[in-house]
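Form predicted on its own, single chain, as structure tokens, below.
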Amino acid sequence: MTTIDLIIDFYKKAQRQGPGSKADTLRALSMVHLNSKKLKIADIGCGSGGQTITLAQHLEGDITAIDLFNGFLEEVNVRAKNLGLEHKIQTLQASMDQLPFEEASLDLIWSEGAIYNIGFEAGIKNWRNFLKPGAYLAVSEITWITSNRPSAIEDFWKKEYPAIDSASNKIRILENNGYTLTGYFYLPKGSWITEYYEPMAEQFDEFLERHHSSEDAQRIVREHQAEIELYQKYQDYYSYGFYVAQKV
């Protein structure tokens, strides 16, 4: 089993593959104001579909849930069917920088904790082409929440994701690329700890047992334990910012 296969196995049964919650999704959705009764929506980097399901439960329209890995899309399909939402959700295996949508065909693009894969600015530029005039973009992105922070955490994130920045600079990027902000908030600590890290930690032992404590499985667990410890130590300095903007 490859490392990618192990990571998919580690995450696919989780409600989410990153920090967030149903409450966060609904809060961001409250900043979207669309009149159409038959919306065309894309959830890019959907993972196993926690937010996809929430969107389907609160919006009328067709949702295309997109991920690079079929293992996650299989989970989306199972969850949608179990909840009677399969008529609203279709899945698509694709790279987020090579999407097949027609120009100006979507009312809403959603992406929680995934745009970092191609970079915030590259993502919003690319995806804007698919939005109708006046359509909305809602993305969560790792963001500094203080103006000053310890050099240890700054150096870590500058290495892991150089595009990390303050909300004001992220908003400026949106405005410079044809969007106007309609709402912003950063995820509370519970969205990291209660909704993401605690469920993650609960499955470490089962994951290791399932894979006979292989070297790769142990390494994945160690890396996630280190991530949890990092957040516990530096949680006052960074979070995911949720940006909701309208195409000008």
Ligand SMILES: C[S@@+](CC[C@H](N)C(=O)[O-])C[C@H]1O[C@@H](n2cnc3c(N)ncnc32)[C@H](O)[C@@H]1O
The other form holds:
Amino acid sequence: MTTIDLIIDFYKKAQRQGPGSKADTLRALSMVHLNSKKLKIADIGCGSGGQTITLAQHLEGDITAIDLFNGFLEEVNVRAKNLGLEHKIQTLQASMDQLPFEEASLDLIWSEGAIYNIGFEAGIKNWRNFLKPGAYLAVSEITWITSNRPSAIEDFWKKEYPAIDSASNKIRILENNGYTLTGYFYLPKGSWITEYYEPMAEQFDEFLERHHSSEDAQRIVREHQAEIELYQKYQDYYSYGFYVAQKV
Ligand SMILES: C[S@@+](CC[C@H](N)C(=O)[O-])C[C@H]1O[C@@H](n2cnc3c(N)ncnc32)[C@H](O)[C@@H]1O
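What would the structure be for the form predicted together with this ligand, given that what you showed me was the form predicted on its own?
What follows is the entire complex, opening with the chain shown before.
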């Protein structure tokens, strides 16, 4: 099994592949004001579809759930079918920087915890082309939630994701690129701990057993344990900011 296959196996059955919750998705959705019954929606970097399902349950229209890895999309299809939502959700294996949508064809672009793969600014610029005038973008992105922080956590994130920034700077990037903000909040601690890290940690042993405690499997568990410890220690300084904006 390749490392990528192992990582997909590690995440696939989880409700989410990043911090977030149904309540967060609905809170962001309350900042989107669309009335049409035939919305065209893209959920980019959908993972196994936690937020895709919530969107399908609360919006009228077609959702294209996009991910780079088919393993996650298979799981989206199973979940959609089990809930009788398959008529609303179609899956598409594609890279988020090479999407096949027509210009000005979408009412809503959703992306939770995924835009970092191409970078916030590159992503919001690229995806804007696909939005109709007045259409919405809702993205969550790692964000500093204080103006000062210990150098250990600053150094860590600057190395992992140099584009990490404060909400005020992210909002400026949105405004400078043809969006107007309709709402912002950052994810509460429960969306990291209860919704994401606790269920993740509960399946460490099973994952190791499934893969006979291979070197690769042990490394994946160790890396995630370190990530959890980091969050426990520095949770007052960063979170995912949820940015909801409209194409000007
Ligand atoms: C942190 S996960 C978030 C998944 C889901 N939105 C959630 O919040 O639970 C990031 C997702 O982006 C996907 N991804 C990574 N690079 C991508 C790319 N270039 N194009 C499309 N999806 C990508 C990953 O496979 C993964 O499912």
